[in-house]
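A single chain, nothing else alongside it, follows as structure tokens in the form predicted alone.
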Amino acid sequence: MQVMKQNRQPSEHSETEAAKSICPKCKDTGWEFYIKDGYEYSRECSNGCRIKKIKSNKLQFADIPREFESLSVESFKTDCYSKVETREKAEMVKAICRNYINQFNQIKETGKGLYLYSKEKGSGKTRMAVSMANDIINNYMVSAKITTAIRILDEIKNTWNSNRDAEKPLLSEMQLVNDITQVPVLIIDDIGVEKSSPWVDEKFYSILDNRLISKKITIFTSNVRIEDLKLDERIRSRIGKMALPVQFPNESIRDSLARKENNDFLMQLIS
């Protein structure tokens, strides 16, 4: 029996979008070749497909929930609150974090963070931390993860799995800890939510104790002073050596942002 072969050509705009993907002078390896006196070299592309590449792999590292990737600090807004004191408050926040990165080459040989706090769920700390990492990775390079104390807890559990090998678990966690205890910027977002434990505290406390040893950024949103963490007062005075206090208005923006993106939203269908 004779298989009919049928020849499928791509449509225009697959190839189209196939050009747009691929770098013309790279092949996206980040490199591109030419040629001097009869010699072949290579130099990084001119297109700068080599930065983008690294901070594509950065950002994909650091966790940053999707509806997040476009934040930065200059883009955060004010006019959601709606008191004149919580706008103003808002503006003051905005600026040390504003400042902040733009003193961060500065900032980093300390090792000093932010320790971004308010009563009120919603008020705005974990928008403004993920626009910070993002500011971070885009503009100095450094590499920035995004967790939350209860998620580093149940990352270190899941290394006790009964069916490794007796030896394993133990490797497995501790290189979970050293990769938590050495990327040059966490983020740990809702501290004080997690049930207080003598485990808890004792992982806590080693995480947070090689940070500040070793003068690595950290970055706290919580909902709560940090002296009143209902953790060891030892992962209280670290988180107060390591982070600089920064309260953020008493409330609660997340309707006010969702109305201003529906109605962004319905201007543009209209448009």
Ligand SMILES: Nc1ncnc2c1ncn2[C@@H]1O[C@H](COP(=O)(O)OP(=O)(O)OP(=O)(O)O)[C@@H](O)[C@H]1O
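Only the largest set of C-alpha atoms that superpose within 1.5 Å between the two forms is called the rigid core. Remember, predicted model here, so these are calculated numbers, not experimental data. Numbering follows the first chain given and starts at 1. What changes on going to the form predicted in complex with the ligand:
- After superposing the rigid core, the C-alpha of Q247 moves by less than 2 Å between these two forms.
Instead of the form predicted alone shown above, give the structure for the form predicted in complex with the ligand, please.
Chain only, nothing else included.
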């Protein structure tokens, strides 16, 4: 299949203008048409639009929080941790996550995920988990979904609501649970903050047990160790089987960023 090469000049447009412009070759369909020997053929757009489109659909599906869009494991900083121990721990965590991404093709056959935890809030767990989802989508074109334990429960409850927006397709509880169970990589952010109840246990049991059986990868973040999760023992032991615990440094980057931001703001106000 012959693919035409185009000498692309550096764009004079801003990134947002370029993002809005329609590809002249494929009109953003991902396929371009060409004539050969009087016949019309189609081929993948030589500007790479088809792959870009698949990735962008996957990124949209992933529900990546705006703050963390386009971050990668490689761009995770370790020099922002102020103490030697926390910096060393951050370097170790980054190396584990980088190797996880590099070995993802083999790991995905085993279904083993990670359980990123630290007692300290703001240590970078969500930032790292979302970066891993970005890398998995961009490097392997595998679908990932980011959610929180509370959102899963809220979405299940919403399926019971008869007062729904008629524009949105109706999703039954079974379909929703099935979607969450089937997604190849699921990030469950902040597990352990939801209020425990037999109903909550039953929902998590069903989702996690099915993911464990079908060897689907789940990456968790939490402020508590697996053994301290206030969930049914059957769920705790499944989480222990499906994810490797990785302890994050007990230092809050959120707090140091806030201190720096307030300091800069104060300097601006008094100068």
